[in-house]
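Here you get one chain, nothing else, as C-alpha cells; it is the form predicted alone.
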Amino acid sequence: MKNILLLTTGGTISSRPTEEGLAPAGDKDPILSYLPTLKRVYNITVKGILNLDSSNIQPEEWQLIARSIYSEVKNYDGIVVSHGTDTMAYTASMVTYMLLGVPIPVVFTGAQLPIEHPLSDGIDNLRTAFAMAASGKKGVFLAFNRKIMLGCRSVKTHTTDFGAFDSVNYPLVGVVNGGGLSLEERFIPNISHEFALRDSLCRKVFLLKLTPGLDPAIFDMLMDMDYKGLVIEAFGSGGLHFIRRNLIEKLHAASQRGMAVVVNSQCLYESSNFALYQTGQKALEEGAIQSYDMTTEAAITKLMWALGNCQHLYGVRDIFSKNLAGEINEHM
C-alpha cells in the first residue's frame, strides 16, 4: 500500500454548523471519521497544520503549507492537502512555485458541503485526491468533482455547484470514471527544476481590475504605498485606455519607479495578445509584462514569488517569460 500523508487546513470539508455559520471544527476534525474505507487501500497519516476558513489563508499560511509539505516529501509516496475552496486555487498556484520539481504528487482538495452533510461531495473528492496522490506523478494538482487539474491552472468558477473548479486554458490531467483513475500523462509537465524549498515572497502586490474611465491616480496611490508589483486585469486581449485618462503614461512612471506591472485579460479563457491592438503595443513599450494565458491566480502568485526571489526587475521579467510548471502555454 502507498504511504499517503493528509495535511488538513480547515475549510468547508472540515466545518460544522455554529451560531455564526459554518466554521472549521478544529481538533475534532470530522474528516478523520471518514477515512476507514480509504485506510483499507492506503497507509494514511493525518496531520492538522491549520484550522481556518480559506478566506483567512494568506501568504504566511502559504509558506507554512509549503514548508510542511517540504519537510515530509521524503517520507511519503504522495501528499493530500484538504483546503477551503475559496482560495484553494491561489494556494495551489503558490505552492507550485515554492515547490518546483517536487518529486511526488501533491494534491489539493476540499468540498462544497461539510463532509458530515449527508449529501457532501467531500468523500468523493478525497477518494479522487488519494488516488492521484498514489499515482506517482510528480507535481502539484487539484482534485475536485472527479477531475484532476494542474494546481496552477485551477480557478474556482462556481460558488455552490459541485463542479466548483475549472482547468482554464489547459486540458484536464485526469478524470475518475468507470475505469478508475484515468490520466493524460502528456499533459503533466516534465519539470526539470532541482527540487528545493523556495518560499520567499513579496506581499506588496496589488490586483487591479480595469473599468472604463478608471482614474490613473490610483497608480500614484499604489506607488506611494510602496507596492512592488501590480497585476492589471485589462480589457479583452490586453487593452488599457489612454484617451483623457492615460493609464499607459502611468505604466511608464511605475516602471521607472521599479514596480513590476503584469497585464493579463479580464476574460477567463484564451490569451492576452499585446501585439493585436495599439493599446497593447503601447503598454509593452512602457514596460508592461505579459501574462499570456495564465490565470489571474497563477499570475498574482507568480509575481509575489518572483519578487520574493529576485532583486531586480529584469529577473522578474525573465521568470514571466518562462513556463515553470505548466502555467503558460509554451507555444505563446
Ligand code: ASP
Given for the second form:
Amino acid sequence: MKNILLLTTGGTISSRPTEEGLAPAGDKDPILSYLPTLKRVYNITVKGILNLDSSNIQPEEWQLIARSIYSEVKNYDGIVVSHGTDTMAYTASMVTYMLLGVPIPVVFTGAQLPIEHPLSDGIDNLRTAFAMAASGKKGVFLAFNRKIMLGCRSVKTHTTDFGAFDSVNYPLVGVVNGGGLSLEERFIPNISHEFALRDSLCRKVFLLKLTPGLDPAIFDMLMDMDYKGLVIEAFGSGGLHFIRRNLIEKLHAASQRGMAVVVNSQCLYESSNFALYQTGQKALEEGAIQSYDMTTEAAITKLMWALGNCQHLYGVRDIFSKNLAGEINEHM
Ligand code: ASP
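Go ahead and give the structure of the form predicted in complex with aspartic acid, now that the form predicted alone is out.
Complete assembly follows, chain above in first position.
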C-alpha cells in the first residue's frame, strides 16, 4: 500500500455550521470520520496544520504549508492537502514555485459542501486526490470534481457548482471515469529544477484591474505605499488608456522607482499579447513584463516569489521569461 500524508488546513470540507455561519471544525476535523474506506487502499497519516477558512490563508500560511510538505516529502509516496476552495488556486500556484522539482505528487483538494453534508462532494474529491497522490507523478496538482489539473493552471470559476475549478489555458492532466484514474502523461511537465525549499516571497505586490478612465494617481498611491510589484489586468489582448488619463506615463515613473510591473489580460482564456496594439506596445516600451497566458493567480504568486528570490529587476524579468512548471506557454 502507498503511504499518503493528508495535511488538513480547514475550508468548507472540514467545516460545520456555527451561529456565525460555516467554520472549520478544528480538533475533531470531520474529515477523519470519512477516511476508513480510503484506509483500506492506502496507509494514511493525517496532520492538521491549519484550521482556517481559506480567505484567511495568506503568504505566511503559504510558507507554512510549503515547509510542512517539504519536511515530509521523503517519508511519503504522495501528499494530499485539504484546503478551502476560495484561495486554493493561489496556494497551489505559490506552492508550485516554492517546491519546484518536488519528487512526489502533492495534490490540493477541498469541497463545495462540508464533508458531513449528505450530498457533499468532499468524499469524491478526496478519493480523486488520493488516487493522484498515489500515482507517482511528480508535481503540484489540484483535484476536484473527478478532474486533475496543474496547481498553477487552476482557477476557481464557480461559487457553488461542484465543477468549481477550471484548468485555464492548459489541458486537464487527468480524469476519473469508468476506467479509473486516467492520466494524460504528456501534459505533466517534466521539471528539471533540483528540489529545494524556496519559500522567500515579497508581500508588497498589488493586483490592479483596469476600468475605463481609471485615475492614474492610483500608481502614486502604490509607490507611496512602497509596493515592489504590480500585476495589471489590462483590456483584451493588452491595452491601457493614455489619452486624458495617461497610465503609460505612470508606468514610466513606476519603472524608474524599480517597481516590477507585470501585465496580463482581464480575459480569462487565451493569451495576452501587448505587442499587438499601440496601447500595449507603449506599455512594453516602459518596461512592462508580459505574462501571456498565465492565470492571474499564477502571475501574482510568481511575482511575489520572484521578488522574494531576486535582488534585481532583471532577475524578475528572467524568471518571467521561463516556464517553471507549466504555468506559461513558453512558445508565446
Ligand atoms: N470559504 C471556504 C474556504 O475557502 C469555501 C470553500 O472551502 O469552499 O475556506
